[in-house]
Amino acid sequence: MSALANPSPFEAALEADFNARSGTSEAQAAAFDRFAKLRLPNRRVEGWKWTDFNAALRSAEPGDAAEADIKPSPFSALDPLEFRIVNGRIELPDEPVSEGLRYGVVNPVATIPDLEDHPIASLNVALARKALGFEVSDDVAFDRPVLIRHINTGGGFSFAQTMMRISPGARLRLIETYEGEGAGFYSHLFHMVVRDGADFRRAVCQDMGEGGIVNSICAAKLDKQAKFYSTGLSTGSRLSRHECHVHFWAPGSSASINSAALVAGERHSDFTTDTQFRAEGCAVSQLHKGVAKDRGRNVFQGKFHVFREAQKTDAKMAANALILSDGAEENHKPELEIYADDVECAHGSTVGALDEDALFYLRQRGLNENEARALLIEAFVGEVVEKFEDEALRNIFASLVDKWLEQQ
């Protein structure tokens, strides 16, 4: 008897899977429990109203994954410590371990409690085979960029996770990619603690094919002067949905997350963000920046949630947005909920076009059109690359922005 009341034909064939294993847990049970409960997320759903996975999957074939060449990344060019995650299966780094490291493939995780309510998080808790395992030890200074590749290259279905400890005092620098042509459905879970005083610095760059439909979650744990910080660039796919669970849990840590979306034809693109706020004196800035041309959609939201312990608390948000053609579309929505009485909070959401006096600015000094709204398009953007501090990477996340500007 099925635990699904009329499933899709990819639910059915996700629940044959969730049966076809052997060895299932107790809590991978209760996972697969939970989202028959839940199921895919809908436009009825608050929080999922912009991105109908129910929708995209309905009709999906549930077929195979196909084998495809992968080629090299551009991040390739910093010489990183290079994990593969091709449609699900882990690949090693091919050297040997560096000291201070500790990484290998594990089990994966059997719950996260703050997202047992999230229907996508469930399903990869019940049907994610193995993770990802990494920590850096104690007051290591890891300098080398680690790079995590999560590749999709055909139909069906797949998930993984990884789950990472940043230990007292320890710097990282993390790049991920989601990349690919395959049309098929992938789901990353990344579980992370950064503890005291630790430094994490994470970036983020989906440039896959227009079939591709991706939810990627990073729940990540901030102790005492944690510091963490996010920047990502997504040019969509089918439906494409970055989540960032920042919960700050001791006093002193802070984050900066920052996004931006670049979107043409029928892509989708939506990062999400919940910051959650248990302890005094923590800081967050957040910025986003959406692009959207033909019929894109673009979907931002974010939300600041300071519980009553979280005295001075510092958080900031803008999400700004710029509309290229008539049928192209943003949804932003910005969130405070605030319960204790001495912050500082604020947030705000533009959404416009080009400014038809800097496009005349700069046409009388010589550029054609298209090099005009480039340009513009360019600097807008720019904002959100700008926050790498690396050059090299900085450069490279900038030469992406230009690929796209000369596609459209």
Second form
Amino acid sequence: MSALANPSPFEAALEADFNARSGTSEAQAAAFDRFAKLRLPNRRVEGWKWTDFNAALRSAEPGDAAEADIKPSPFSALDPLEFRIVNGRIELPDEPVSEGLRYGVVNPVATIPDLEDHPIASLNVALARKALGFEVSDDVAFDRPVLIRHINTGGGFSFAQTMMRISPGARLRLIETYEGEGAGFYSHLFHMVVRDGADFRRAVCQDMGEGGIVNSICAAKLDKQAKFYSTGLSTGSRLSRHECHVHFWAPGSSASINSAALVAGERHSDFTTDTQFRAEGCAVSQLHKGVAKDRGRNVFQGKFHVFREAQKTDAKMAANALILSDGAEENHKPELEIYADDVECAHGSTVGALDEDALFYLRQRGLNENEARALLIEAFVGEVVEKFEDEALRNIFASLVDKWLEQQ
Amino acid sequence: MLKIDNLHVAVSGAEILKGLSLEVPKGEVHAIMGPNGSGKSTLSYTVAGRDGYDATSGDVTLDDESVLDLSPDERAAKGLFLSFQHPMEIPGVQTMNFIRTAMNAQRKARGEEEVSAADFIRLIREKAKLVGLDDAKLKRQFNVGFSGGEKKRMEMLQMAMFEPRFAIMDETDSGLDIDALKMVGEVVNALRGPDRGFLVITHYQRLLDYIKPDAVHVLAGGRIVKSGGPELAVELEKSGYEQFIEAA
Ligand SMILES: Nc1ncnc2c1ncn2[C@@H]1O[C@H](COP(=O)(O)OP(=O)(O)OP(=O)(O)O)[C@@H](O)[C@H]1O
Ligand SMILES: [Mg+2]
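Show the same protein again, this time as the form predicted together with the partner chain rather than the form predicted alone.
Then the entire complex follows, led off by the chain already shown.
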């Protein structure tokens, strides 16, 4: 049995929770051992410089999650197949399972080899009790969106996993929301495979209270000619980090990975992606937009790792940010690691303030200062919102941006 | 009536306007000509209320009310319109949505009713035709990828939509082809009326063939150094500004 050296109160609570369990598997014990070595990531750890979970959790109360009223979701208007993960507890939809789908509450995975050096993934593997298993059968294009609401209402910590398989030729739209007023720590480990010729579109929305400490990891493996889309919008929280790990294993697949963050007050948002190309002729386009105000902090880290065998890779990344206050922070780290020679890779990053000329122009036309600023910020973030092809979905995201702007 | 009284303006610490006085009575169109860098755009920015273009002394009044303490949008709501010498491209901003928002913002500030979506569409289609912009351009992001001339047409479109009480047109004619020049004349002449005034900044007499000004002023060295009738523009075209630069 591993023991943590000099644990913080929060780490001690995690360890006590682990030790109190009966029937933990060897794999879970091994995962906890890895965590015991890695520990909660802090600013001195590569990749975690701007998002220090150890510091945020040092002062967190390791208390229990409290039940609270669950607010209606704006995404309910889309008639989704709705799942909830409330403080780590998985709730299935209250309706018969549609043809072409299989889902249920299952045992979590024992390990994800690619993420074995990831401290929070290791912790999740050690501590998650259950996973949501979900499968779309061959060639099924499920027409309703699937909604997974991650709701955190209290303190303490909770872990959950989702395992998804999009079978060959299948198609699925997924919406994930991270919500709730809780001040606890929530870790979600989502791993999935998009099989040959399948098409998967994911929308992520974080709209939660300011106390939450969240890490979500989406690890997707793409087979031949698969399509993967992920577009996220976050207004941050105490500490929030959404990771997307996309691995191209077979030729001819493509991904579009986009994110926008609007952070005000003391909020923090982090979108971190790691895209690995291990096969020929795959393409990625990636766009991030960050808006930081007051003492808000936004982090974007994007990595392309192109292996020697991944010739004809086409990978583009752009990150643009607006800083609206002196105390606000934008931290960008684009990273290219390329071992193949016949590739097209590009990245660009810009950080600036609102354009004074444009502001004056809009005000000369009659918009007051707030209206003019809001219009320019909306236009700036709009490029990411436009990535949602479905109009109804796009409108919900656009209204979330408007709601944020109105609160400023 | 626009009245500018002994206006001094410093930009980045340098005095650009040095006691400029000018009156454009209601219903009149006045033209301003003057060498590059003489302060014509500075004057228009100051009247429109741009940050950094502050009057150190003097006054600007619109129908006897000083505007210098008003924000740019308050001035716009009072009916002041500036056609920019270099109109902006604003990526991500939908043209129709923006013009409608601006129109309603002005109306709201004046306590008027908002324009309905249907009336707005009708109006903008009509005015777009007048200024020679097709529907596809209205659906684009504001001015993005527009040619210089198209941007000027977009300025005229907005002027025609807002029907301002007083318009300053800062070199609207620069970079325009002959047809566009004629169009600018038509837009101005259609708006011209007893309650509306125009200040037309230009380098060329040509525009004034289409817009007959009631008066022409020469701005040099931060002041109006000469005023006259339309014939002054013709004279300037021949002789240039040298005499005024010496005088200023
Ligand atoms: N923001 C600024 N910062 C510094 N100097 C400025 C600024 N704006 C204007 N100036 C200076 O003020 C002077 C007047 O400029 P302005 O643009 O008003 O001239 P103009 O008469 O409009 O010229 P043009 O005919 O070329 O349009 C110029 O010398 C210019 O360099
Ligand atoms: Mg000028």
